[in-house]
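A single chain comes next, written as structure tokens; it is the form predicted on its own.
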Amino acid sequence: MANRIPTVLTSDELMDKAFHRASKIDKTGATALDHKKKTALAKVTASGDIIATTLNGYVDRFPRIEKGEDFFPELVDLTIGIDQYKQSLGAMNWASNRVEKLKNECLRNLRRTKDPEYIESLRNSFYGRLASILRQISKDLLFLQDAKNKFRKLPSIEPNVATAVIAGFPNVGKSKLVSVLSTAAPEIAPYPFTTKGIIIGHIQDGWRKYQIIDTPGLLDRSLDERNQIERQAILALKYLTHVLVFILDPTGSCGYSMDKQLALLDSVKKGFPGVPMIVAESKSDISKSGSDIFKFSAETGENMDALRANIISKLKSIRFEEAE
């Protein structure tokens, strides 16, 4: 998506850019006043034109988003901020459409006169009115320079393929679990709000796909620990799960005790209700509990075609009910 997103020219950046182009521009005339007439008709259309058509280019590229309850709006409302965004694209339409009717207006008023001083004062007035237009969006244009850079960092997860979520404490196998489970090298992708990136694998069964994602720093604590905006940015996971898995480390090996982890286990109960859960234990090569709890080793592969074959029947569920 930021592939397509234009680099965004500051206010000076631009008019700068439609200066330079007019600068270079000098027409041919029958006449004195008809070489300066036609010259300043084609610096004025030349100016205008690269500003109203970089203002559209804007509009027409930046990704259209509304607000709703679905993971890609939730995240760009949090990161970048809705209502903000299409301000600012609002403000590129309208600055877009006022250069443009300044521009034929000038034009008609150089067309019609027949005055070298007046044809200048006409260029000069046009140039000025063009740079009080461009200061009044010059927020909008730095706001939407840096939303593209937003976006750039937002990780590339696709909504609408059925995905396994990877819960649980800090070093329990999480990684490892996703690298194994993948089909290929798992992607790191940045996410905000979280200090590594979230971690993107794919899991093929036959011709479907499915994603499975760690995210280290937003389900390994409690969602009563958590701020406003790490709230939100679990709010806007929750659309994207369809599947959690949580993961615990009976060995100690983690750094924190089965009740800790079992506390945390309720707490990402309470934050996604509804959501279909797999719980199991890891590092069975190294040490089992007496649980009936189930158990696999991602490094030995023990039971890793159980619990995938477990996974994968209840993504098949999910998207079997989103079928219907």
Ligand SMILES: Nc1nc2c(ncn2[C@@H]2O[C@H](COP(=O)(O)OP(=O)(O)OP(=O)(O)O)[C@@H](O)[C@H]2O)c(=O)[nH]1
Second form
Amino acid sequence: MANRIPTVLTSDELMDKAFHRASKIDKTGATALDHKKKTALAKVTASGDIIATTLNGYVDRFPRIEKGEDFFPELVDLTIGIDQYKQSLGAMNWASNRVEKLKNECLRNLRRTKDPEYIESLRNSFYGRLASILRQISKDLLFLQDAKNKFRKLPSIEPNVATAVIAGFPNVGKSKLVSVLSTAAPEIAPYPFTTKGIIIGHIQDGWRKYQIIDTPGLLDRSLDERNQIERQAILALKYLTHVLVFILDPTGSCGYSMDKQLALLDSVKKGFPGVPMIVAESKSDISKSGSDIFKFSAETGENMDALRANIISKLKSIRFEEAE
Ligand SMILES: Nc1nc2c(ncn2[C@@H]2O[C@H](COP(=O)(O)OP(=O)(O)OP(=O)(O)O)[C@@H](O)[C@H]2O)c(=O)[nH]1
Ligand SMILES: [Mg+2]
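Beyond the form predicted on its own, can we have the form predicted together with this ligand?
Full complex below, order starting with the chain above.
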């Protein structure tokens, strides 16, 4: 998505670009007046067109995003701000129309006059107005350049693939589980508010493919311990979570007590209401608790087929709208 977003020039760069192009124009004319007029017409056309076309290009090539209860809108709102984003794109549109209108007005006046000095002054005042319009949208241009950089850093998670998300304290064996379940080596995608990035693996089941996502640093602390923005970033995940796999490590090797782990499970359950959950105890090769919770070992493969089948059976029923 971010690949087609152009680099956004600052207002100064855009003005320079327009002036530079216009400065190279020199038309021939039968008389001195004719020469001056034709040159001025061409300069005004070129400088106005460059600016209007560039601004229109931004409007066309930035993605349309509406607020909504979905993963990408929530993330975009959190990292970029959808209201300001739409306002800045609107400013591009406004400025482009304004430039077009002033250009046509200026061309009309140029065609009418026979006064060489007036030609000069028309052209200069057009340049002045171009600069003034660009000054008015300079903050929007900077905002959009920043938005482009932020778009590039959003994770490329396929929104229409049924997805299992793994949660649990650090060191309980989440990454290990994702790597064992994944058909191919998992990729790491950047995610705002965590330095480690999201780990995305795929499970191939016949013709169907599922995503399995590990979220280091996100679902490994109680939601109450998060600030508002972190919490939103975590909760944005719920829109793409079709099943949440919560891993408990009862062996003590992760360094967290079972009480703490069960408290986190409770917190995550509250944050993801209505999302189907699989709770499983890891590292059964080291030791097994006396609980009746499902037990597996990603190390030896014990119960891995059953866990895989359970995850797939929950993802299998997920259907996506055709239109999306
Ligand atoms: N014996 C045994 N060790 C395991 C098993 N699964 C994971 N481990 C080990 O436990 C440690 C932590 O595993 P990870 O998969 O990195 O844990 P994690 O939950 O991804 O940890 P964070 O990324 O820090 O949140 C590693 O040393 C793994 O080799 C298992 O089934 N059996
Ligand atoms: Mg990990």
